[in-house]
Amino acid sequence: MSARERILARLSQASASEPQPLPNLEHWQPRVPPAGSAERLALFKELMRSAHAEVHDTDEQTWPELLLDLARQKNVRTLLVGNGTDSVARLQSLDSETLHVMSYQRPAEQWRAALFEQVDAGFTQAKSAIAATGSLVLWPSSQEPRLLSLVPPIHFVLLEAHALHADLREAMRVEQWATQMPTNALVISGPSKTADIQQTLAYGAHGPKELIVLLCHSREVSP
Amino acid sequence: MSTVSRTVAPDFSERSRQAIGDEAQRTGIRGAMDFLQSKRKAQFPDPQELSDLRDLGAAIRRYALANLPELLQQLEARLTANGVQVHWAETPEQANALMLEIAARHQARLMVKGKSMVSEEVELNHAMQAAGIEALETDMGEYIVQLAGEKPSHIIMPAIHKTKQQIATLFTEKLPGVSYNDNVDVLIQIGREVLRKKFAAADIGLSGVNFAVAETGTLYLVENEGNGRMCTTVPRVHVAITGIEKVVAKLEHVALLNSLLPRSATGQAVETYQNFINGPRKPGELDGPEEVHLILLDNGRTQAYADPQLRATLQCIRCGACMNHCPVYARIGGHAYGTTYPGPIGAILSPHLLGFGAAYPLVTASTLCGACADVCPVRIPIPDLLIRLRNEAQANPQAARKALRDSGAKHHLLLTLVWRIWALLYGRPRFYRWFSWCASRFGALAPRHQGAWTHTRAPLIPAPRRLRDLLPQQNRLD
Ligand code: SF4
C-alpha cells in the first residue's frame, strides 16, 4: 500500500463523528452599507487609506493624466504595464523621455534581473473591490501577469468605482469564482508590510512599498 | 547555518526555569502578548458577531473533518485536473524525501521559503542542507531567526523574543557591509534588499497552505509581506506542504474563516495578501511556476482523527490566539516548549506528532484557566482535551487502550495509589471528617520537603482549624 492509501484507510476506519450539516452561510451578513451607496464607497476608501494605500478619485477620461502626474511626483522613470489592453494602449501613448512605459510581453525568466532592478512602478487593473475589508480583487492573466503587482516598488491600480462588493464571499458568488478560478487570484489590502520586528509596523517588506488606487467613477456619478 | 535552538537544557522544566529567569525576554513577551490581546479585542467589538462567527468557523471545520477522506480525494482530483502534482507523506522523513526528489530533478541549489510551520515540523531545512541545498527563510521574522541560528518562538510572530537592538547587532555581524542601525524601517529595507536577490535567483519556492479548497483545488495562502507571493510566483517550481487537516469543502468557507483568522491572530482586519493558487503557469502566461506540487502530511494527525474527542484538535486554523492569551506561554515563551508548536495548541497537538514520551510535559504546562478555549476562533475545547491527554498518559499501561502513541507512558504507581486513597476518603463523609480532623491536629508533622512542590513554593501545612470548624463560628458572628 502507498502512503496515500494507508492515510486514507486510517481516516476511513476512524469512527464516524456525528453527521455534520454543510454550514449554511446564508444568514451571515457583512455589516456594510448598501450596494451603490456613497457610504459603502466611503468605507472602502477609509479602510484602504488606513492600510496606508493612496486612493485618488478620477474618471474614464482623465485617469491616465492623473497617473502621469503621480508618477512624476514619485520620481517614477520606468512604468511597467501589461499588454494588449485598452488601458495599456493609453498609457503607452504617454511614453516619453522622462517616463519610460514598458510593456510586460516576454516570460519573466527571460528578463528577471531587469524586472527586479530597473522597474520603478507597475500598473494593473482591479477586477473589483471589497468594502468590508478595503481590498482589491486582482485576477492576473497573460495580459496582466502576476509579478506586475508584486515586484515593482510602486503599484498603481485602476478600479471601477461601481465594482464594489460587500465582502469577499459576495465577490466570490457574484463573480462565480468557484467555477472559473484563474491560475492565481489575489485579494490585496494595502502595500506590503511587516510587524516582525518588535511589533513595529514597516511598509515595503517584499512587495510594493506604495499602493496607489485610481478610483474611476463613470461620468454620471463622478463627484 | 545551524537550525538547532539555542536552548541548552534538555528537559522542559529546566528550560522553563531558565526562561522565567530571563527578565528581558519576559518583559518582551509580556509586552507583545498585551499588545496582541488588545488588538484582537478591538477587532471584535460586538460579542454577538464574534459568537456567531465562531459558531460558523467551528461548523466549517467540523464539516471538513467529518468528511475528511472524501474531501482529500476531491482536493487531489481537482488539483490534479488543474495541473498540480499531489504527494502524500506519512512521516517527516517521507515528506523530506519527496522534497529532495523534486529538488534533485530540477538540480536545485537554492530554495526560498515562505512561512510554513509544517516545514518546521518535518525539519525540512535540515534535510535540504544535508543534501547541499540552501533553504532560506524569507518571512522577515523567520529570516531573522534563521540568521541567528534559532527557531521561531511563536507560530505567527517568529522573532517575538528578539529586540530591534539584537536584530541590528545580528545584521551587523552576519551581513557583509551592514553597519549598526536599530531603526526598524532601515532593518526591514536591509532584509528586503538581501532577499530580493535571492527570490530572483531561487530554483524552488516552498510555502505552507492556510486552507486547501476541495471544491476548486485551490491552495489559499495569506500574508502581509509579499514573500509568500514571491516564493509561489518567481521560482520555476513551487512546492506547498501542509497537514492533511487543512482542507475545507467550499471556496466560500475560506472567506468566512478568514474573517476570523487575521483578527484572532494579530488583531488586523485582513492580511495584505490573500493568494489563491490554482495551478502552474498555463500556455501563454508569462510568469508563475511551471510546476506546482502539494505534499500532504499525516505525521500523527490520523491518530488524533481516530478519537472522536481528540479529533477537535484538527479544527485548528493556526491563528496563535490561544498562545497569545496563555498565562504559561506569556511567562516561559515559545522556546521553552521545545516543540514546533508551542502554547496550548502545541500541548494538544504534539502528543500526536511526538508521542507522550516527548510531549507529556506540555500537557501538564497548563493551569486549565480556559483562556485558550475562550478565544479559539473555531471553538476547540482545549482544557477538556488537556485533561483527557493527562488521563491517557497516566493510564495504567496494562489497561490503557493503546490508541495513542505512548499511552500510559507516564503511569506512576504511587500517584495512582494516592488518588485512589483520596477518592476513598473524599467519597465518604465520615472518613473525610476523621481524616481532616487528624490532618489539622497533626499538621505540624507535615514534611517540610514535599518533592517538586517545595522547589518554588512554601510547603503545604494543614491549618490548625478546619473550615468546617471555622464556618459555624463565622455564622454565629454574623
Ligand atoms: S487552537 Fe484555536 S486559538 Fe489555538 S491556534 Fe488553533 S485555532 Fe487558534
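Being a predicted model, the structure only gives us computed values, none of them experimental. Residue numbers count along the first chain shown, from 1. We call the rigid core the largest set of C-alpha positions that still match within 1.5 Å between the two forms. First, how it differs from the form predicted on its own.
With the core held fixed, D86 shows a CA shift below 2 Å between these two forms. For N75, a C-alpha deviation below 2 angstroms is recorded between these two forms after rigid-core alignment.
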Contents of the next structure:
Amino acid sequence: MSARERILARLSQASASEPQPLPNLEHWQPRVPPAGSAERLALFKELMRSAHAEVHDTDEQTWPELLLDLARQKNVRTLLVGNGTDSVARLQSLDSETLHVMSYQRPAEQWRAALFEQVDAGFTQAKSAIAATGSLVLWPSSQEPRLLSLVPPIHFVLLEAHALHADLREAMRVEQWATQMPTNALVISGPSKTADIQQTLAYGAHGPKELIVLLCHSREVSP
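Please supply the coordinates for the form predicted on its own, as a counterpart to the form predicted in complex with its partner chain shown previously.
Shown next is a single chain and nothing more.
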C-alpha cells in the first residue's frame, strides 16, 4: 500500500467529529444605532467623511440635478456611466452644455487611451452600505463594469438610504449573498489611498482621488 493509499484509508476510517459551537460574536460587534434611525445615518456619514469621502443628502427626484451641480463645481466635463439602468437613463436625459454623459458600451481594450485620459468621473449605484465601518457595497455587473469605479479620478455613487445595514454580516444575510453572490463584490470605504511611498499617505494611487456619495432619501423619510 502506498503512502497516499494509507492516508486516504485513515481518513475514510476516521469518525466524523462533533460539530464545534459557533463563536459568540456579541462582544466583538460594534454597537450600531437601529435601522432607519437618524443616528445610524449620522454614524455612516461621519465615518465616510472621516475617510475623506463626500456625502450629500438628496432624494429620488433631485439627485441628477445635484450630481450635475457637483460636476460643475469640480470641472467634470465627461461622466462615464453604465448601461440599461433607470438611473443612467435619467443622467443621459440631462440637458447640460457642460457635462457629456458617456455610456460604457465597448470592451476596455478598444478605447483604453480615452478611458484613462479623457474621462473625468464615473458613476455607479451602490447595492447597499455598512454603517459600522462607513463603507459602500458595490456589485459590478455587465451593466456597470468594475472599471467605472476604478479608473476615473472621481467616483460618484448613488446610495439608497434605506439600504444601510449595521455591519457586513447583516448585509450578507439580508441580501442573501450565500445564494446569489457575484464573482466580484466591492466594499469601498473612501477614495483610493496608499502609504507605500515613504510612508506618506497619498490619495488616488490605485483608483479615484475623490469619492462622492449621493445619499438618496425617500420623500417619506427626511435626511
